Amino acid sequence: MRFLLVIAALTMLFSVALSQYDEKHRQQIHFSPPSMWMNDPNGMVYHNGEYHLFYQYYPKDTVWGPMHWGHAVSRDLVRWENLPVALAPDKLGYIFSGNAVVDVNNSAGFKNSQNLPLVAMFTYHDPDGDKAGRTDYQYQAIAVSNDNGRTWSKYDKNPVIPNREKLRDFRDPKVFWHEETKRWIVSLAVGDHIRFYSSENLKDWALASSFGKGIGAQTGVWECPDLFPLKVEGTNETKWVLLVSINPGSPLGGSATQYFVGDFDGKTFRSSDPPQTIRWLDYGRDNYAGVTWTNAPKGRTIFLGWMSNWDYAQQVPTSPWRSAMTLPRDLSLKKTPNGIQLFQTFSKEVDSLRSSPMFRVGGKTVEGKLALGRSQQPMADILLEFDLSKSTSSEFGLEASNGAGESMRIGYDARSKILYTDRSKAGKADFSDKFVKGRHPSSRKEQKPLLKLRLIFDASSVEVIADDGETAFTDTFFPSEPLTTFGLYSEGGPARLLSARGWRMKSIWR
């Protein structure tokens, strides 16, 4: 009898856990916490076979509040196990964004077990100082874990980078080990620029240099920097990439992420582009505050972003949770006619979520509309290839729709030579007058004869990778019923489809 009661209790707990991911609009292949508010990804580190994802989290409401670090782990980058809160506010303030590293050489002296210590660096935000009108209410601190990230102890001599200059925006540290100088480097967002500090032990930091004043997009506050090296494909050249999120500052409104390509010598970062150059990571409206995993295996550089926009993040019609993360993307650098650019592709682990084929079509001329297939679930992975040299259409693309007449379009406008996403008819939008602002365009600067698209749909989002990774879009939408019918459209003439393949996808929560 006791055994049966235990089984019944476990079954009930399992059912409750699954029901947390059954709500309307709930993402099925993207990470989201079981409930309540989430924003920036934090502390992303790979250690002992696990990808750690920490994130900005408020466990008491579905709007932003006193920030904690939520925590989840994965062994395959796509299926996640939720863990207890890792870091909670204390007398020094809320726990804002930051990252974590494996202190392989025990440089900080925190090792007290067989495990290598994980050290997290984060921003303390003093809400009382903020309300009082002070400008020194943000400063940097560290915490340590000796049990693979399950429990954390804050350093008793925090802060490690105090805010002596009383800088109003002084936050979001991203730490890495610079092998050439044998020092830790931290990138820190300071209002309208990035500062770099160096340290031998993660405790004592010295200012090395700054970058960014008068450079790139400057219409908002710079946040969430990330500096990392990448080899330029097909060469022996290594360049450094600096990601900088900005809010506001997106060309479409609200928050977005820009990047710079240049050189870093252990002290100073120099961009290879003219100061006025702006390169956007993503041309949709819902990819922000993204950074890369520290210590990723096999030399990979893996990116994850917060899938929302500060213009409306706290108003989107979801409950009892708000926000999800993007799918993981592998980053690379390639030479193009427009200079060295950052390319991104969905990480190979995403392919494991494909279940059954949905359609396979080749060699078709699209005039008007062409049905492709239907999925019982709102998740789909679609590959498309068009021959532009044999297309006279003014615009064409893919449309995801439902029985309520709602639709999401991803297309190409041949007249203006832009890729675009259009969510103006994709469902509920009255929660914010900033949510729908027409099409989200991206210029195809190099006019290739072939157009390649990979689109991954979830219950309330689409992520698009175009031209083998040169361009990306991330957009959310909130239909009254799932968009499960997929087809192609062409206006103003025929479009030549070379191939179209689609797969249904499996939920990561079942």
Second form
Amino acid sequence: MRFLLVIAALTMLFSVALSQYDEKHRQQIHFSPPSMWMNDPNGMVYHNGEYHLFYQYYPKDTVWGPMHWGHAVSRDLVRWENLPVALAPDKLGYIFSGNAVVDVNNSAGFKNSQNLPLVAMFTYHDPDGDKAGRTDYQYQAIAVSNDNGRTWSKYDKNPVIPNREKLRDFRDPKVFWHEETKRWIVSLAVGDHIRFYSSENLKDWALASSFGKGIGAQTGVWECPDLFPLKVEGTNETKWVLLVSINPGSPLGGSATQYFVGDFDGKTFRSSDPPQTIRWLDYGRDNYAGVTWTNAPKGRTIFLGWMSNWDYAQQVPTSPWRSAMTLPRDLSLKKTPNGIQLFQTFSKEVDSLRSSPMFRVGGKTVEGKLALGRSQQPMADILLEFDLSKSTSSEFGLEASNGAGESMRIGYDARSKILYTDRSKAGKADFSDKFVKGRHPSSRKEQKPLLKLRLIFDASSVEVIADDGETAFTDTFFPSEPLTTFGLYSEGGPARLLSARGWRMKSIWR
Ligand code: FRU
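Now show me the form predicted in complex with beta-D-fructofuranose, since the one above was the form predicted on its own.
Every chain and every other molecule in the complex is listed next, the one we just looked at coming first.
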């Protein structure tokens, strides 16, 4: 047994050491595993100065398989240290998504050292039950770490929430401490709705309520819920946000994340919107299964998503790893003419990755093309401001290109008033006929005279935040050479550029 453990540890160390994070398409400012398959972020908890990131991981292949929890930690949210696998499958099943909390009051009684215990809650998925056609093959379990997340022991009386009702989809626990009722609350995804359970000790759980049947986007399976409170900016009001990932069901196909804004009294969540309202967290195609960090410092609500889409995640042309996470984003709530909306900005730690300035341009009229700048590497942080009231162009935007004639466009279509990304000419796309689809339906419902965009490029992705956080979209692409030339374009008339600033960015792995 000890011999096997040594071999396992050496294999892990070796694979970490072998990866230089310099392969083609390898993300330089986003977390990705050293090798093999990754999907959802899991167990995100801030504790003792460290942000923990666990993730759905299959250490033996670059496609989905028996799920483990991979593990990395960061002190600054952007530079990551890879650690050994935290949880591996056992006779109860694969380790599906879930989260982790700090059990400050030792409510579960797991404390056995000076350290505060971390308790992870996750779904067991029993592949044999699935194959045998049963529907009770997913149930919830817990594990504890008394050494700041370095090693984990599963609870010997798992599962803590069995699947007596034989619910086919019954997964992705996200636990938090509800101070007012002095109880742990867990949200669980159950096919077409969310259930909330409560507990005093993380072991004994009682059903509190359910939410969502017939509400919001319903064309796919609900997954990875996350319920958290946020102050509505500029008021004393607190609202609760419920994130729910759905697959399929995205407006452009495959995976996407919707959210609800409402109230939660410790038992029941009620949305403030009419049932048919659908709000998307991100209008791009590659931001799924994202949730927020537990215990983030200074009352921050920090989100991280999986930067892929089940439509093609297992076919993307990367090796020896697949998938990356989004950049961390701080969430807030604001009143808008379209009701209370979730806003997101890149977490301020991302700014520390800026290196040399690439361009700074002000007050220009763009007609046709306007070169901005070049870099050696594809990572770039770009701020753009356009005056729509002085633009008659039918569409304009930013283009990132390479010498091989490939380009990625992020633009504004003035005729239909949508922001879009266009990856149809951005490189390899033949690995899946679902990869390139039309433009994003991210309409700017409220017409503002200014259009502000922040775009962050990496080797194979762009994340866009528009209108100071009101709209976000995230997309991956796979060019044959890095896209390192940046410029503006305007078609069908001039566009008025107020300012454009760009910075090169440093790799987090060097
Ligand atoms: C979401 C998801 C979760 C599940 C996990 C399995 O992408 O399907 O519902 O727990 O992935 O890897």
